Every structure is written in C-alpha cells, then in structure tokens.
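Next comes just one chain, in structure tokens: the form predicted alone.
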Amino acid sequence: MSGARTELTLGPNLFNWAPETWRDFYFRIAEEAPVSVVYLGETICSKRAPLFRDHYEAVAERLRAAGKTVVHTTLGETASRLDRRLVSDVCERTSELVEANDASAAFHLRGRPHCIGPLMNVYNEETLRFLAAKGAQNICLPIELPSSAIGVLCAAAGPAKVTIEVQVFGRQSLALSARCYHARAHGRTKDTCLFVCENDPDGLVLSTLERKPFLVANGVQTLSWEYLNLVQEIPALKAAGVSRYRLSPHSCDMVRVATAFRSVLDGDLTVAEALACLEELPLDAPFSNGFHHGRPGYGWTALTGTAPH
C-alpha cells in the first residue's frame, strides 16, 4: 500500500472565528493550500452555524471551483431539538458527501455514500464493516488510536472497500460535554452563552492549580492542549496503507503546515525539513504524537532526532 495515492484534507474549523474571519480563511484555503479535500460547516455547537450561514455557498463554490472536494460536516453530538435540526437539514440538503460525526447523522445517511468524523469512534474491524455496509467510504479514525490499531484497521478497508484517514495535525478532541464550559467560565450558562467563545480563536486553556496548562476548552469540547504532529510518522501510515491525511484547522499559518505535510508526501521534502518548518509556526504550545506510539497523548517522540516545538 505503500505507493497508494495519497490526500491532503483540512478538517472542519472546530473554533468560534468571526464570520468575515472564518470565509477569508477558507478562501485564502481554495487559492494557496495544497489540500484536496475541505470538511466545511458546524461540529461543536448548532448555535455558531448561523453565524457563518452568508458566507457557506461563497466559501464552498470557491473552494469547488479551485479544485477541491467539499464534505459537508455535521454536529459531533447532537442534544437538543435545535440540534437534530441542523443534522437533518446538512444531510438532506445536498447530494455531496456528507461526514457524520455521531449516530443521528449516520441514520440520515444509511444508504448513501458518506463519511464518517473521528468523533464516531470506530475501534475495531467490526464497526469499520459495519459502517461500510451502510455507506460509508470514508473513516477518519479517533486521534487516540496507537499505529498498530491503525494497522489493522487499514487492513480491513480495503476489502470493505472504505478508505482510512488519520488527523496528523492540530489539537486533539478528548471529549465533548452537553455543558459548555465557556459559557460556565464566564458565569453564564450553555443558553446564554453570547458567544463567549469567539475570544478563543484555538480554544481556552485551563491549567492546574499549580498554573501548568493542560486541557483546551472550545464550547462542549475538551482538546488536548499539545498540537497533534505526525509528520514524522507519515512515511509509516503511508506504509500502513492510510491514504488520507487531515490537517485541523488552527489560528496559525495554515497554507505553510499544509505545504509541509504535502511536501513530505509527495517526497519533495524531508521530514527533518518538514519538522523544522513547522517549529518555526507561533503556536502556544507545544507539539505532542504520544497516542500514536502507545502512550500518553501529551508526550512527544522525536524519531529523526530533531528537537520538537
């Protein structure tokens, strides 16, 4: 599998970015960013989609018309009447891919190709099988996985006909919660929340008592604080036989980490060269790949002998 076609996707935005903000994002994306695949609309919190509602067809069609595949995305988890809603309207209002990030969305979508998000937790052989038989041909897997989990899972794709993608870089979603902790930082509650959320732009770091950072919060959803990077494992996954690589959005440059990652990709760069352009992002914290290799999520195993962030 090694010599599989290879692509480059950008996860959906998982933060609160001002409207004007979050289309010139993705605009600049359809013009610069070497990705093949963007995963566009609302997984956090069905409040924020209407926020961006002007932009969605601009942001879209350019990003069609500049060559890149557009998946439509759904909610990671879905509590209320308000919710339900906007998991129903994104699956039934357009006949392109849609990624289903829990299981009302998977409902909508039996049947038909689809994607399924890395919320959905697919753990085993089983449930890859499962979900490929209900129409999925895509699984983005959980960060959490170790490569030899990625392993085998990939070698169940292919005869299940589905293909495997793995996060390679951004912040790493440990859980959602039906409370929003933003809202419950700033003394208000999930329902008015005024969008507190819109002042982290990557999300709101908690620390410990003893003031170290540990966690990020974003609306219902802890992230790790660490940025997942797996360029130097790509050369492996690539062995292993994923054949898509996705990109989380962040604040930072996103255009160079996607040059990076293709360049590796494609061969045009070492990951040594890739690793140390990367080092060289503004980014508040540090770089981590501890879940891959079997252990804690926050640690960092440097297999080229060059520093991390």
Given for the second form:
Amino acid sequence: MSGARTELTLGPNLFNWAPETWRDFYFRIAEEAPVSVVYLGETICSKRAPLFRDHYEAVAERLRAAGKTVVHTTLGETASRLDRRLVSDVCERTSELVEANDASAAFHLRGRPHCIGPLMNVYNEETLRFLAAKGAQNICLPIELPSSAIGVLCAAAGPAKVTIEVQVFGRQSLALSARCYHARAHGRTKDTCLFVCENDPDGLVLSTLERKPFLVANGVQTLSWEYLNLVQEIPALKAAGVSRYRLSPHSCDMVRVATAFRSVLDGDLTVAEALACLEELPLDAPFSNGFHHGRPGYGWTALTGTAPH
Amino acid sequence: MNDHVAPRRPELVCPAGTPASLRTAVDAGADAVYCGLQNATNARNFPGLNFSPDELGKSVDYAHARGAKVLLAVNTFPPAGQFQLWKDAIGIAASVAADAIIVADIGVAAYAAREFPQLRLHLSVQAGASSPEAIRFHCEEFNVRRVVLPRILTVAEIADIHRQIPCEIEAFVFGNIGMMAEGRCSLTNYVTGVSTNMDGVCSPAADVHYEEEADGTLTTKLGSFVIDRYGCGENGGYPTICKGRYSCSAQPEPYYAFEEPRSLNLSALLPDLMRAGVTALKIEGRQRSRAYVRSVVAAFRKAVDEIMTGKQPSLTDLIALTEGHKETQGAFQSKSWR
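Here we have the form predicted alone; I need the corresponding form predicted together with the partner chain.
Up next: the whole complex, starting with the chain shown before.
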C-alpha cells in the first residue's frame, strides 16, 4: 500500500456559499487544483441542496473533463422526509460513486461500489471489514481517530480491498444536531431560517465568556475553530499506508492549499516549506493536530520545531 | 396523534449505575434495567460507576427472580487494535444471561450477531439511527430487535417511523437532553483529549473546574475553556459544552448557543408516546443517586399504570428532579425546537 500513488481529494463544501461563488470555486478547482477526487453535494442541510442544483451538473461535468473523479456525497444526519428523499435521490440518480455519511445512505448503497465518509463511524477493523464486504471501496476515517488506530486500519484495508482516506486540512466536524444553531443565533428555527447561514462562508464563530474563540457553528453542525493541518504528519501517514488525503474546502485559496499538500506528497517541498506556505494563508484561526496525537483536538504539536502563528 | 388508538403497555427501562441502584430500580417497579461494565465499553464510563462481571451476574439473578430484565450497554466505538475489550464484554453478557446488549458500533454489532446469534441486540442511541432506512440497515444486517431513538424526533415522527421498521422502539422520556447526535460528538475529546465515542466519557470530572470569585461569582470550566458563569446564589450547572454560554456576532449578549441547562421531561406526552407504538420508555441517568432512581422510577411506574387503567397520570413531582429545576419537551412536541 505504501508504494501506491497517493491521491489528494477535496471533501464536500460544508458551507452555504452563494450559488455562483460555489460554481466558480469548483470551476477553478477543476482547472487549477492538483486534486484527483472531488466530493460534491450537500452533507449538512437538505434545505440547502436545491440552492446549488442549477449548477451541479455543469460543475460535475467540468471536474470530469479535467480528469477528476466525482463522488456524490450524502447527508451526515438523515431524519426528516426531506432529508430522506435527498439521500435516496443521490444514491439512486447516479451510476457514479456515492459517499455514505450515515447508515441511511449505507442502506441504499449496499451491494454496489461506494465510499464511506468521515461522518460515518469507522473506528475499527471489524467495522471496516463489514462495510468492505457490502461494497465500500474507500473509507475516510473519523477525525478523532488517533494515529495508532489509523495504522491498524491501514493494515486491515489492504486485504479488505479498500483504500483509507484521512482529512488533513480544514475545520473539523465535532458534532451534528437536529437543531440549527445558525438559525438559533438569529432567533429563528430550522424551518424559518431564511438561509441565514449564507452570511458565514467558513461558519459562525462562538467565543467563550472570556472572549476566547472556541467553536464554529455551521447550521446543524459544530466545527472546530482551529483549522486541522496534518502536513507535518504526511510522511508518517504515507508510511502507515494512507493512500488518500482530504482537504475540506474553505473560502481561503484552496488551490494554494492543494498545491502545498501535493508538493509534500510528491517530495517536491519539505514539510517545513509546505507549513510555511500554509501559514501565509489569511485564516482567522490557528492550526491544530491534537486528535492525531491522542491529545485534545484543539491543540498543536510541532513536529518540526516550527510553531504556526 | 390518533386519540382513538388505545395506549399499549410499555416496558419501563431504568438506569442503574451500581448493583445497589439496580436493586432499587427493580424494587421501585422497573420492567428492565440497563447498566454497563467498568471500562470503556459503555458510554457512562465514570469512576465509581458500573458493574464488575461478578456483580453483573448477581444483578441479573436478582432482576430475573423479580421478573425484570437486564440490558447491558456495550455502546461505545472500539478504536482499531483494542477490539478485544468489546468482544469480552459481549462474552460476559452472554455468560450471565443478560436479556439484551445495547450496541452502537457496526463492528461490535457484526461480531455479536455472528458469534452470539441467540443474544438479543438493541441499537443504542449512540448509533445515531434517525431514519427508517438507517434502522432497517441495522435490523437487516444484524437482526437488531429494538432501536433506541435519538432525542431529535417529534412524537408524530416516531409514530411514522414505527410503521416503517421491523423492530421495537425505545424512546427517552426523562433525564438529560442530548443536544448533539449521539455517537457523532467529539466535543469532549476536542477539549480534554478523552473521547465520548471511544472512552465513553462526556465532560470527564477530572477536567471540570469550578472557580469562585470574592463576590460569589462562580465560573465553570471544562479543560481550559469557560463553559458558563453564575451570579452569587444562582444554581451552577455541570459544565457540559453543549449546555454552555457563548457569544457570537449575531447576538448582543452571551447566550446558550446550543441549549439551556435543562432536562428532558416527556411525562405529559406519555399517552401519546404509548399510542405511537413505543415499546419501551427509557429513563436516563446511570450516574444518578439511588434516591433519584427510586423517585423517578416510582413516579413513572405509577403514571404508566394509571394511563393503562384510563386515569390521568400525576407527574408534577418530577420537575423537582430536573436539571436546575428546568425542563423541556425538546424536539418531541414540535419541530419549532429545531
């Protein structure tokens, strides 16, 4: 596994961007970003999915024409009728790969090749083997899994004929709820939200009573304030057998992010050089890598002696 | 809700953090008691709580002798390389003749269904199965016989799900209101390095700090993060991230961004839940005292029995047992909660 070509992937956009911004973002990814797989679709809120529908096929076609694999992704939490219809529509409308982010999608995708997303809990070898037997061919691991477990899963992945993917950049999904916290912050409910999440292209920052930024609300999702950055860990992840590296989209220059990670994967940049390049991004929060090292997720462990920010 | 449908007699499923609590719950009228082993295999892995294998065996005997069932929660997610502890937990459940195990992880469910097909499987709320498809996935793949529904559905939605799944429904009626989809929450791990999913701990006591200032102001912290602050004489809650007070650009003052510190109390909806096809009513609180268990179980025992005989249930005393004496019906009554 460790000798195989590594792939850089772009996870689904988690935020409610203006439809044209969304479209143009992916057009630029198609033309300029060295990613080979792009996960497309709505994972957070079924009410948002129609906003992008007019541009969806054009975006998918542009990505395919640029040689990228399009994987259609599904909701992280499926409860309402609208949620359930969206999940079954995505699973049924395409012959391309679909990513399951909860057991509702896994139900529809059983028996055909599919992907498992990071919002579905694959913590161990038994779960990996079970899902592989049902047709899973790529599994993106939950963000809180420490490196020790990632190594064991990579060893099990080869015989089970699945690839292991790990998120290496972007705010981390910490929780999902039935309640929309964006709507609540504006005194509304999920049903009366008026799509107020569109104001926050990287989420709504929640600070503690000491005015310390802490969490980020994105609709029903709660994200980390810090941006996950595992660029330092790439050599160890490659050695463990991780073959896919996922970037989670933000409003910063994702082409620059992708280029930095691709260069490290290819050995064209050192970890320190890539980290320095990523530190120049105008982000509103520092980097974190705590979960990977079995520590609090917000923390940062410097492996190269260079502390970010 | 269809008022013409007669309520069905539900099983009252009660929490037991210790063998003494289990006996208390059984004596107070529980039809079933759920508990966990003293390790990371259950989602209430707190010091001083839970059962040794020997205690579990004796407790099962005590319950069975009085016509009550014992359900063992094995409802955390084993990280790769550490699965043996979870296999052992399932083996223990089978050896002491527990009536069911409550599982969340697909791997644990697959192992149990394969190795102990006679052992009854319930799907934990930690599995986060909130749609008929997700529930059917677990029923069809692992022969799950009952699902514990997430605390995010209205009673009408529960009735709708009941018609579309091939297993029993267990619904929470009292105790903590889980704000985040269970089994998908890494907030505690983000702050403390201890994982709710893998270690079975939400807001570990070792990371909780109370800081009192000279004027009596009480600040509650989890790890290095302030979760809430209370004026002199105010009732200070336990610092749980999803019940904390934060500020954001859309609010003029700090506010409870996720939920106020209050408890779930569905006692007023009991007849509706019983008509909706709920087989089992679950009371949350394995970390609670025996006195709490006795009061809540006895109150619900009386209420269910009263409903079954056509009487109006009396449950006003339960408000005294809710968090901060504040209660909510959460998502169960109306979608406006969302």
